[in-house]
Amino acid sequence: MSQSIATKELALRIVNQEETFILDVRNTDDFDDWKIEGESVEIINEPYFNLIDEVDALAGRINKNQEVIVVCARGNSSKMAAETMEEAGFTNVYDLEGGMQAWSQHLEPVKIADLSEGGSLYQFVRLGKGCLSYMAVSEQEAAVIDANRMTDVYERFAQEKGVTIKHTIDTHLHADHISGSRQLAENTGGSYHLPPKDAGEVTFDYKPLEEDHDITVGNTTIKVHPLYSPGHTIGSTSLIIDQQYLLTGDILFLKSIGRPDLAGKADDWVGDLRETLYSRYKKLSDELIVLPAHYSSVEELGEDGSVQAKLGDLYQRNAGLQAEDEQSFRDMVTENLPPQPNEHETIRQTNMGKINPEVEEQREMETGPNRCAVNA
């Protein structure tokens, strides 16, 4: 009987940059599209059908005494492959519980900072999908920003911290993953905030997320200041927290910039995107710490497992911020768009409240890599 490893244990290994060897037994096309990555991860691919009866395909590639974590789509084939390997004399084999589907859903909380007048800011890293969400905590209250659909994670974390979630906020209408913000607000009795320019077709009530309408967490401690910053969507709105942290949503990432085409409006919105990145953000302090809603590679994870950088540093090194004029920016954006995210239109419809897929279908809709950025 093979041993199993939970996604949380694997996540901690990757965040702590521990040496990890992974055998992925999915089909090669699926592996090439999306895989587990980490600074200290070594990963090879051998499809399960090559290992059904014997493991000769692994000869010379894996030492029989080394630790191996076997991964598949949902945790079934990996368990069988691990058992076949053990029968062949491999002594230290684990299968990943729930496979890539479970890996895609895991959220790892990382503390960003204690805030200036009390309270704290946390980042939730979705290692298998590249999504980043946030919780600001102060005086028994919390606000959650860009929540994923696994709302139980935020509810448990708030309970551990002894706080009540009073606000949930989406910086924009998401198209790459199903938002949990509205459900989280319903579960906790909080208020759900959404930019009104992204809410034209939604089927539910919300509080408008707009400039000049700050959100307070705790009595006076944390001010969440919205900053209108269109481009990824027409309503995209950034948040300045504690006058130190700039939550950019999907407008600006550490190594790239947001794509303007997920609602089919690339030509219309690319100008807004440039205005936000080259004008609106330029007026802000270089010392602001950028906290995006996604990251594209494990190289962006810091030593503590967080994703963050100073705004001024990004203006020096982010390729998407180096275009000399409007035409070169437009060319850069339109010529470097990656494939659309899986099921992006269905996800948008779900986030508008127009459809309500079953949980299993939601998992399937989200499977695959993050594709919110321009490959500048």
Second form
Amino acid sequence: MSQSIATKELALRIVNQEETFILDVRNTDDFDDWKIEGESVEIINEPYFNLIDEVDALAGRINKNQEVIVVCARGNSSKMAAETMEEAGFTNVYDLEGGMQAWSQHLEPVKIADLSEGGSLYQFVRLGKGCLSYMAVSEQEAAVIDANRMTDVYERFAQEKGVTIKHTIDTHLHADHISGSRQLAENTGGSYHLPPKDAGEVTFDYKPLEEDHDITVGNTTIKVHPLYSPGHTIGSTSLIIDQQYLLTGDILFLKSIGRPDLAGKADDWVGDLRETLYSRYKKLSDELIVLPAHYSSVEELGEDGSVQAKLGDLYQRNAGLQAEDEQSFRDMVTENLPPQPNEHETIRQTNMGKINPEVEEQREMETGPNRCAVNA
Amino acid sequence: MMEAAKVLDAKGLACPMPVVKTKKTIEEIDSGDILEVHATDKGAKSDLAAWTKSGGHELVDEAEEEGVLKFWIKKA
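Could I have the structure of this protein in the form predicted together with the partner chain, to go alongside the form predicted alone above?
Up next: the whole complex, starting with the chain shown before.
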């Protein structure tokens, strides 16, 4: 009987940069499209159907005594492959519980900072998909920003901290993952805030996320200050928390910038994107800490596993912030658009409340990388 | 529709079973004959195609009828 390893354990190993060897047994197309990544991760692919009765395909590639974590789509094939490997004399084999599906759903909370008037800010890293969400906690209250579909994770975390989630906020209408913000607000009796310009077609009630309407968390007031910053979507709104942290949503990442085309409006929105990045953000303090809603490679994870950088530093080194004029910016953006994320249109429809797929279907829709950035 | 030498019912089975059963069943037919596979697991679509190719067989046709994925595999 092979042993299993939970996604939580694997996440901690990756965050702590422990040497990890992974055998991914999904088919090679799926592997090439999307896989587990980490600075300390070595990963190879051999489809499970080549490991059914014998493991000759692994000869010379894995030492029989080395530790191997076997991964598949949902956790069954990896178990089978791990057992076949053990029968063949491998001694240190684990299978990842729930496979890539569970991996894609795992959220790892990392503390970003204690805030000035008491309270704290946490970043939830979705290692399997590169999504980042946030929880600001003060006194007995919390606000969650860009929540993912796995609402139970935030609810459990809030419970551990002894706080009630009063606000959920989406910086924009997401196209790469299903938002958990509306459900989370419903579960906790909180309010759901969404930029009105992204909410034209939504089928539910929400509170408009707009400039001059600060959101307060706890009595000691962490001010969540919205800043209109269109470009990824027309409604995209950044949040400044405690006058120190700039939550950029999908407008600005550490190594790249947001793409303007996921709602089919690249030409219209590329100008807004430039205005936001080269003018609106430029007027802000260089000392602000940028906290994006995504990252695209594990190199962006810091030593503590968080993803953050000073705004001033990004103006020095982020490739998307170095265009000299409007035309070169336009060219850079339109020439570097990656394929659109899996099912982005049905994900948008779901986030607007127009369709309500079953959980199983929602998982399928979210399979794959996030692809929200321009690959400049 | 082409004549299948054998039909494998893998409906309701989750990964990896559709491919495991296909692999075993194809040993029961002759080279050049066709195995028809029915499955409901969505992962079977790309996995069966990938397995067929890696085994040197040919995926002659595939279809989806009322939620059932059907594959016609010609044995190498």
